[in-house]
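As a starting point, one isolated chain is supplied in structure tokens, in the form predicted alone.
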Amino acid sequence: MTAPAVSGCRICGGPVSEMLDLGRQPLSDAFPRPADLAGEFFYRLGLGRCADCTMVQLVQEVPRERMFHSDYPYRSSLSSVMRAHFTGTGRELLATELTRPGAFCVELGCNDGVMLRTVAAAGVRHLGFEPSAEVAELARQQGVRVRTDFFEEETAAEVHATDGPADVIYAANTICHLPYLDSVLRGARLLLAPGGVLVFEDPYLGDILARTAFDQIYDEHFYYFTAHSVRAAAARSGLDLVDVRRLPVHGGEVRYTLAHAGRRTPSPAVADLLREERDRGVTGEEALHRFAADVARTRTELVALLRSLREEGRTVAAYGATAKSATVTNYCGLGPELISYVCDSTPAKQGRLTPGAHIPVRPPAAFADPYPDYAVLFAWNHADEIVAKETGFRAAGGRWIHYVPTVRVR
């Protein structure tokens, strides 16, 4: 099965130019059992910009209840960074915005509650909206109160109709994987308190582009914002841009503050990074050519070592299981004949095969039994703490072999 083609810009239903393809794709979060590989949906992986808005987007949308449903892999709490990341997001939040009594916070995508639990055990109501079902119980066991649906519009209303208005409206890789942005957007209009904000993190588009990132481009990645496009993107809304903060975390995030227009002064952090969008071309075209050109090379790259590795008769495994990895696999068309097996440490992953490629998937405790030669470090935006957690690895004589920015040996 395959996803139908976007016709026109998501946002403003401006033309769209194809800048980038990364070819036939499986869903990335589905992974397989060996016995269950028929009737695998696949689309085309194409990014595209808008000409008028400037808003880079999926050029196919996949529906949205293929990717987010009861059986959703992914647990943000199984990385200490992103757990600490979170805890601090809740603190902050609490310290700044959260202050009333009766003060009222909303997250999209909670997943298994890792940033409300720090809310609910401050006593602050709180409402997430998770729409995959298993993973919503895992913040409830947690203490979060949890709906399990999508935000938009309409849920949003009903949601000010028996809770009343929202303080914050809080989303950690959540609104860039919603085409259907101007309800969601709409929808926190409505939900929001004269005073409130719209505080939402994801990945940033000059920074995929400064890092040849390109395997942070996948299904569930709808958007590819910048300071310009959200700002534009807002205004649609009746919300403006009131603040932006570089993130460290996923390889290069922004986070970005939206509030009822009028409402706040814009903060210079605003303006600045506009005016580096500008000055680096960030938002145009040619930047995005240069990007495409980049791709291509790392996928030869990446292809040849493989190649020599294996015709040397190198043992080489991959670590990660990540969403990203699946556009690294299938659009570089590696296969469990260059890469043997990947570990991952997320147990509903374990004991299937990677989306599309088919490598099989493996606990950590599998990458010492025996330690391969080298391993392609999928999830290098955790690499830090993936090193400091293998070192018998590298005592062994292990190496990891890196693509982001380029492809290299460590």
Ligand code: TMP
Second form
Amino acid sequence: MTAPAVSGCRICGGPVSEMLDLGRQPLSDAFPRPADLAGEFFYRLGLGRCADCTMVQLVQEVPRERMFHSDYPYRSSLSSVMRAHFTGTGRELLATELTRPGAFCVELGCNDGVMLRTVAAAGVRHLGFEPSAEVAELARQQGVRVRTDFFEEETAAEVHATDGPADVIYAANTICHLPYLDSVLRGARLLLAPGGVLVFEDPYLGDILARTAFDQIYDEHFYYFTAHSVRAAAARSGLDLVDVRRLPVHGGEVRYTLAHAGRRTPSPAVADLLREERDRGVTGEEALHRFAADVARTRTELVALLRSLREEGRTVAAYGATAKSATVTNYCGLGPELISYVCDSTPAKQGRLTPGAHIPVRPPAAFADPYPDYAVLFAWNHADEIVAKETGFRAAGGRWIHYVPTVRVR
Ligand code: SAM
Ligand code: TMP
Ligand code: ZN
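Okay, that one was the form predicted alone. Can I see the form predicted in complex with this ligand too?
So here's everything in the complex, that chain up top.
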């Protein structure tokens, strides 16, 4: 447990109360080789809430270099649904915010270039920030200009000095990964042109609570945003929340648009979501207490189901060695004795073991060889895509096990 505990809110310094303890956890994206288990890093995964600004956040911070480095395995382009989502996003940015001659688009966490390749193909000036070197190289192969670095205030100032102001700074599934959000927002304000926008999308706390999606909680997801908490954080850096849009991807996200204070009139969607959050109590403590009880119930039911299947002699595997599943397996105590293997399309995960729980990862081709009786759908956020490509599994009598929003067999 060498991850430092956070002493107060990372946004405002206010008091943070711990609402949920998910225990000792490994790095969610560190897949050890079978011969190499000694060096695993663990920390304590606890979810806290700031009484002052309502920001929900982790109570321990894993150093960023331990998570994002040349071996970081996540590849955004492996999902056809997400490829289509990001192509659409690129086209929309080109049509709305990147129309002036010489427009400049910066992306944080561009990964393998899944979004910026559309901007690059249109001949528009751009720069991706991507600290994970191997995946950054894949983006370069797509014709994307990449800086292998962490975006924060200092690096933002350097880009402003060399490339000038940005019309758009975009980030998907990245801003919530950055505990040093204050530095990131200051950097964004410095780099953005006076009329520019910071657009980012991340898992939405309202959806996490509504679906008991406790596996969205892991080392890389440091913040769990609402319109309320994002607005408060933005205001501290001289930025206004001017638009919000619910997105269906990754189990429910919100795309937030921030602009320099006073530059844009907030859309009615902002007031609507703020009102909905108040009405549903999303930003309060009570919702988190209920969530904690729901999470405990899911664990009890999932463990009971898997134990009974094992006692009946059924074969059980899993699908999608997601970062999310590290939280499920380690919090519920699910190892290879209950889940024999997990199939995943990521080359860098195959032949390795899942973090902490040490379930072997196999390529998707192994799924049919032979099919297991049951498969836990760890990549539930890609359910439509996976169930459609694995129709042979149900045809052969196999059944999917879901645990979000509740434990059920289908
Ligand atoms: N945007 C892609 C998507 O939505 O699929 C990738 C998301 S991935 C979960 C998060 C990415 O952020 C990783 O590729 C990681 O290396 C990168 N990252 C981490 N810290 C960063 C920072 N300070 N600036 C820019 N990128 C960062
Ligand atoms: P994510 O939920 O963080 O996007 O991770 C999805 C994981 O599931 C990733 O490791 C890739 C894997 N996956 C498959 O194995 N097959 C698929 O069809 C899809 C969409 C994802
Ligand atoms: Zn706070």
